[in-house]
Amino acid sequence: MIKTDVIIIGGGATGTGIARDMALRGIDHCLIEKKDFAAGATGACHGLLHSGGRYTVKDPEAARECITENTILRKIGKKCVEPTEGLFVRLPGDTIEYRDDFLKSCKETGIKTKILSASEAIKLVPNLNPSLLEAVKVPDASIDPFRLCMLNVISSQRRGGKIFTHHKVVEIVKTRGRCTGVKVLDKFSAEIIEISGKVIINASGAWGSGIAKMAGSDVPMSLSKGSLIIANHRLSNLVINRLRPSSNGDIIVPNETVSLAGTTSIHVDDPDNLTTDPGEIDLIRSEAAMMLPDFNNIRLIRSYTGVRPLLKAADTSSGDRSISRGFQIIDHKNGMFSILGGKLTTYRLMAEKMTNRVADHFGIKIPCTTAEVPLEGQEDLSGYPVSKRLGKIENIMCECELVSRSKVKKVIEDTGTKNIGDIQHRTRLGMGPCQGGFCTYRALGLMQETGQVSPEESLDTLKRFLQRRYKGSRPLLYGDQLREEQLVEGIYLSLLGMAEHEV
């Protein structure tokens, strides 16, 4: 049995942020994640570091939290954040009244703004809709959620934190009515491990209700599915938002070599086995093209979807977009705390508040320092833009994202992983325009060469990758994207002999 003081369930931004805060305050802890880091809403988001502008009119408290944390993350996580800045663009049909409310609310919530004429905005982003009326500049930015989680974990590991990825909680152990530990399933070895702890933190996002039920508790959640699309080019160097009340498809975020556009808001009951509906793709594309007309002609390379773990509102008649993006900590009075809601941008604040509660529980007086201490491990990252990697590149394994063979090999050796997704999250291999079509088999070959997987395991891993890749690309298969998919299929089925195996 493994013993610790605090068990954290969930390896997204909130869970890894809590682990970092615990580590910096000297609290013994372990973190459990059933997949890899950022496998839930964290990894399925826009990658947008909010200025708060999106919420300032309807949810000013969330907006204040966003702009405060935006400033902090730019300071402590420079290698995770690309300071793109952002524009809220007003198009024909977008009211001057909302513009005025937006500017007033931004001033009240501390968000710096600058009004730009149409010509000034188009000078910044030449491919904006020429019918643009005006724009408002705000301090939005692009953030890499995978890097963010990894760097938070480094602080934990360097101070003795125990990290279990690919381990699924199958039971909450209770003693005389109190939660005293967990049993987890190692998904690679099928071994059951028992971990005892004095406090359990449920930071599992959309799966929070299920974890709470294991402990005999309940959490008030509303699950909102949001789908996004990825274009194969970087269409803007600034985040583009629509200057209107929050709606579908009104954000475009530059992300390294590609552009992300979304999102939708559809209520769901189950966070697993989600799909992107063709209608969502058409809607997002058409709305994105209203801001950047190039979206009508650009090749879309992937779609994906995630679930927002929102606090359940008493009145849901206005839909999930009316629910606050704030967060809440629930003390179940049985040794478990649940932390619900929030956003990627406010993950550090959420972690601070949660760790404060645990520190109070243990009588620990050490203050939080996560807003001042830079994220550790950034010295090993190239930062932005992607061209910074060129100076150190030798033997490129992923041409789209300029990932070297040595970088992939180091991840394999450091993590001992048998999962391609773990390599993607740590290096960006396969996240560019080809979506892994021309680099995944190289990485698998290296995993086999280093003795990490057998030929049979390598084949099974490749099958799972191809199935996951196809799920994201299938809704977009037409035109050039269909032709590329046929090329990739030909490579795998003929040259690599996958036709002999059921995929």
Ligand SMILES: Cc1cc2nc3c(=O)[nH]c(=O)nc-3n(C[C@H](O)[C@H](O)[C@H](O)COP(=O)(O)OP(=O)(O)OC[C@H]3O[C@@H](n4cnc5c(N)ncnc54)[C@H](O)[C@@H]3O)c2cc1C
Contents of the next structure:
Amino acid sequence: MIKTDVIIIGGGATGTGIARDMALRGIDHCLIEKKDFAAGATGACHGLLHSGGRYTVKDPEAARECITENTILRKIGKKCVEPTEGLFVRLPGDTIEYRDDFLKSCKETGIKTKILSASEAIKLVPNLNPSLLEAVKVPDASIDPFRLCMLNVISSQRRGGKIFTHHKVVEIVKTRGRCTGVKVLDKFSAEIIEISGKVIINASGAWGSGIAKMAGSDVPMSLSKGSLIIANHRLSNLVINRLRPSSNGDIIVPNETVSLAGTTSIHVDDPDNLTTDPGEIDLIRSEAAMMLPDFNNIRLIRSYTGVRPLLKAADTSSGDRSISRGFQIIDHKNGMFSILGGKLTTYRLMAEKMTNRVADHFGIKIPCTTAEVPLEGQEDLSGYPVSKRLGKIENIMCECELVSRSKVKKVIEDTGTKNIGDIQHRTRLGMGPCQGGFCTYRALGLMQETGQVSPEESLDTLKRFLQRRYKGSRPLLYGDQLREEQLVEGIYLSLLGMAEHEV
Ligand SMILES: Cc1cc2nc3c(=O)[nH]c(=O)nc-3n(C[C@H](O)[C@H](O)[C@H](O)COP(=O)(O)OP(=O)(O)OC[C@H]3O[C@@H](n4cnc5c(N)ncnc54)[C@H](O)[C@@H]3O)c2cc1C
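Okay, that is the form predicted alone; can I get the form predicted in complex with the named molecule now?
Up next: the whole complex, starting with the chain shown before.
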């Protein structure tokens, strides 16, 4: 039996952020994640470090939180935030009234704006729709959610935090009506481990209701699915938003070498087994092309879907987009707290508020320092732009994202992983235009060379990865991407002989 003071369930931005805050305040804790870090909404999000512009008209409180946290994260997370800035573009049909409300509200919520004429905006982003009327510049940025979670975890591990990935909470242990621990399934060994704790924090996002139910509690959630598509080029160096009330497909975020466009908002009942519908892809592509017409011709390399863990509103008649993006902490009065809602942008604030509650519970007076102390572990990252990595590379394993063999080897040795996805999340291997077509087998070879996986295990490891990869690319298989997929299929099925094994 493992003993700790605080058990955190969920390794997304919220859970890892809480682990970091607990570590900096000296609170003994343990974090349990059923997959890898950022496996839920965090890794399936747009990667937009909101300025707050998106929310300012409808939800000024959320906008204020965004701009405050945006400023903090730029300062403490220089190697995972690319300060791209953003434009809200007004196209024919987008009303001047909304533009005026937007500017007024930005002023009230403290979001700096600069109005640009169409030609000024095109000078900044030459492939913008030439019929745009004007644009408003805001301090949006691009953030890497995987890197963010890993860096949060480093602070925890350096101070003795116990971190379990690929471990799933299957039971909340209760003693005389109070939550006193969890039973956890090790996904690789199939063993059940028991961990006892004085406080349990449910930071499991869209799975929050299920975890609360295990403790005999209830959390009112509304699950909203959102899908995104990835284009194989960086089409703009700035985030591009549409200057109109929030709707489908109105944000494009540059992310290293690619562009992410989305999203949608569709109510779902189950956060698992999600798929991107072809209709969503068409909708996002055509909306993105209104802002950047190149989206009509560009090769799309992947689609993915995540679920927003929104708090249920009393009245949901106007759809999930109208539900507040604010967050809430629920004290279930049985030793468990749930922290729900919010955004990636506000994860640090959520973690601060949650840790304050736990610190009060234990009578700990140490204040929060996460807004001032830079994220630890950044010294090992190259940062932006991607070309910075070139200087340090001797032996490239992933050409798209410039990931070196030594970097991959270090991750394999540090984590002892048997999962290619874990390497991907820590290095960006396979996240670029070829989507792992050329680098996956190299990484697998290295995993074998270092004794991490046996030849028998390696085939299963590869199959799992390729199937996950195929799930993301399948809805987009036409034109050039279909040709690319056939090439990859040729490499794996013919050249590497996988056709003899059932894939
Ligand atoms: C499509 C989409 C786009 C978005 N875009 C943005 C954006 O651009 N900017 C922004 O600020 N916000 C964005 N958001 C919102 C943001 O992604 C989420 O609010 C935030 O990531 C939630 O983080 P979390 O840690 O609370 O939840 P999650 O990231 O979902 O983490 C919960 C974790 O709990 C784990 N878990 C669940 N059950 C168990 C169990 N039984 N045992 C152990 N672990 C378990 C899951 O595997 C998961 O990793 C977006 C959301 C979506 C869906």
